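As structure tokens, one chain now follows by itself in the form predicted alone.
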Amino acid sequence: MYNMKVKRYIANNSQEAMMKVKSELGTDAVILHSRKIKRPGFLGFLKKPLIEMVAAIEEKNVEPKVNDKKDHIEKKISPLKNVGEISQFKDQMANIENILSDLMNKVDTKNINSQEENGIYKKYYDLLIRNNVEKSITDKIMNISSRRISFSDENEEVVCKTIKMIIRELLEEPRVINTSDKKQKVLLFVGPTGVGKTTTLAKLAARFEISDKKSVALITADTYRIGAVEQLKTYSEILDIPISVIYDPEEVIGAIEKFHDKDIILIDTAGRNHRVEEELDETKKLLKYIDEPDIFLVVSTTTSYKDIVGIAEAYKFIENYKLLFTKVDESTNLGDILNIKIYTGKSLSYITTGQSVPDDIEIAYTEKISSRIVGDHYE
């Protein structure tokens, strides 16, 4: 059995009210209404005005204890004189529950479906289509909001303030190194070429060096590309990083050796095309000679959808990867940073947003994110 839970909240902001409703109430919880109130006072008037939100959530009822249970039953069936009795009043009760299941998914159908027709969903959803977020994800981010919030003109700034709330919620914390833990780490880069994941490494190993004060060291299986090890090699001079350059996968086990004394060992790998399976093959060869890396798949904000997939799909050998967005600052929107989370399921870890090292990389935030996919208004 449900019972309704309703609460009135009062808070500065919108977004200061929503949050108490999702501490309190859950994320299942309904926005009934929404406005604006007065400050208590004389001089109340003169002050920005709080917050009122009503929010609701359906409540199971807690179950009773075992010997409770039992005696209410048998009190239930005690009148019940035969087998043939208690059988009809089984069916009675499912009937029943059967008309109230149909009644709320119709209430629950009528309710998004009058929400489409509404212009704030429309202007919404429009939003979030031309932003890039694929139209099955969406659905579910509106159908998500529909069944918490009521779309309106007078209530858009919580419309606004729930749907980035909704993508930061999919979009989960960001998982990045821990500099705190003394274990050695080795941070691997794979990808295909262009990204940039020589740049973005050297990014990385100079936030490490410089911002928390760990020993660093380099290494580059990138002997492929024209300049790769020379790019690297002047990274290493000007951050006074010692660097290792290895020919084939096996040598990556005395590189390793080499840098024992280090904290943190980052490796480049040659940027491979992701449609020939042959080009992988050493990328594969290396990870055998890696004790628990943490991989970073560096992908292209700027790399169309289908590509990105083709690219996540070229590299499921890999068990366990952070996905890493470069060339954030190219980018008009970042739909795709949501869609390809959701598509491989994998944690994001940092994003870059400009070529200067080691000034412009910085954590992937979801709330900088869900604003940059919605837009920043109501901050």
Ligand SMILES: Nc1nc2c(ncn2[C@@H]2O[C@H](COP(=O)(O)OP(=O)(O)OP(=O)(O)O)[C@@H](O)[C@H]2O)c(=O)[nH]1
Given for the second form:
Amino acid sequence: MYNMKVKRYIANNSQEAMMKVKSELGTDAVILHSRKIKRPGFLGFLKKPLIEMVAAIEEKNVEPKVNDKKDHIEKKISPLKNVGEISQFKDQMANIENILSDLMNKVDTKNINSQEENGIYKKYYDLLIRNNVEKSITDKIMNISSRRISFSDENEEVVCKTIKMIIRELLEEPRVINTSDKKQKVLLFVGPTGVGKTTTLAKLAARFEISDKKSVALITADTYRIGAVEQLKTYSEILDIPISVIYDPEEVIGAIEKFHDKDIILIDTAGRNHRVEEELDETKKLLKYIDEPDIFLVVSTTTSYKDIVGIAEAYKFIENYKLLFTKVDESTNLGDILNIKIYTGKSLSYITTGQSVPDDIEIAYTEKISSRIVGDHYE
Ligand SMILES: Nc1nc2c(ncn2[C@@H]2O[C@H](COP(=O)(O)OP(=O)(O)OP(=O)(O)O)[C@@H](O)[C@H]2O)c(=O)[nH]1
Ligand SMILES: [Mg+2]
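Moving on from the form predicted alone, please list the structure of the form predicted together with the named molecule.
Full complex below, order starting with the chain above.
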């Protein structure tokens, strides 16, 4: 049996109101209504208005036992004792009527349709599309928003924050390397040519070694491209981190064994053309020899969505990888991060923001990405 719990919140601003709703009712709560209200008291109208928010959540209820039911009915029909109780009862009834009419409004699909014709609705719909969010995902985000809030000019701040919140929920929290964990970590970087695998690996190696005070080692399986080994050797020298070069996937076993006393081992691979099946064979072989690696599929945000989908399809043979997006500094819109996250269902990890080693890397915080997708109007 389900019950609807409806609560009214008053706060200084919509963000605070949303926080109250979220912390008390949880993330599944639906915003039924939100409006600005005058502050109470003398000269209240001169101050910044308060935000009133009505939110609801479906609650699971256990069917009452027969005896409980009887008790309940008896209590219900017991005569009201005094005038105070009667007026309290009337107030409660009026409250319930209000809540019901509010609910009826929200389930009315006409209401959603009229929202779609609204200027603010259109503004945010177009904004998401312009920022590369796929149409089906944009529809989904706007549909969820329509059920949570009403689109109106004076509500724009709430609209913007709600859309950001939904995007954050869809992006899900990033999963990164837990450096406080004692267990040895083996990181493997795979992906197309030239996306920034080696540079990213060097950035992370430097961070683990310098900021996290971990002992780090590098392995490279990229002996194809001229200069690839030298590129990583240069970083290894600058950072004073040992490196091992392997010419055959099987050799990775010995290399990992050699670095058994290291906290973190980072393995670089040659960029592969995902359209050529055989080119991925070596990655497949490599995976067979490594026990529980943390795999990062490195993709550039400058690559088109269609091509990233092709890449994700080609790397489907890897059950569990994390998405690592590079060249965020070169990309004007980050909708594809959301598209690919939803397409693959894999977790985000880090993003890179420039060529500088080790500075230009950060955790893929959903707050920042959602702000880049929606815009920073209300930050
Ligand atoms: N603007 C920008 N450039 C980047 C970023 N990350 C890497 N690059 C540049 O991209 C180019 C290729 O980087 P690599 O690290 O060699 O790429 P890779 O994936 O290892 O390439 P292959 O090993 O040939 O497949 C270099 O010029 C990097 O400086 C980034 O976040 N932003
Ligand atoms: Mg490389």
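Since we're looking at a predicted model, the values are computed, not measured. Definition used throughout: the rigid core is the maximal C-alpha set that superposes within 1.5 Å between two forms. Residue numbers count along the first chain shown, from 1.
Novice: Taking the rigid core as the reference frame, tell me whether I363 has a CA displacement of 2 angstroms or more between these two forms.
Specialist: No; that C-alpha moves by less than 2 Å between these two forms.
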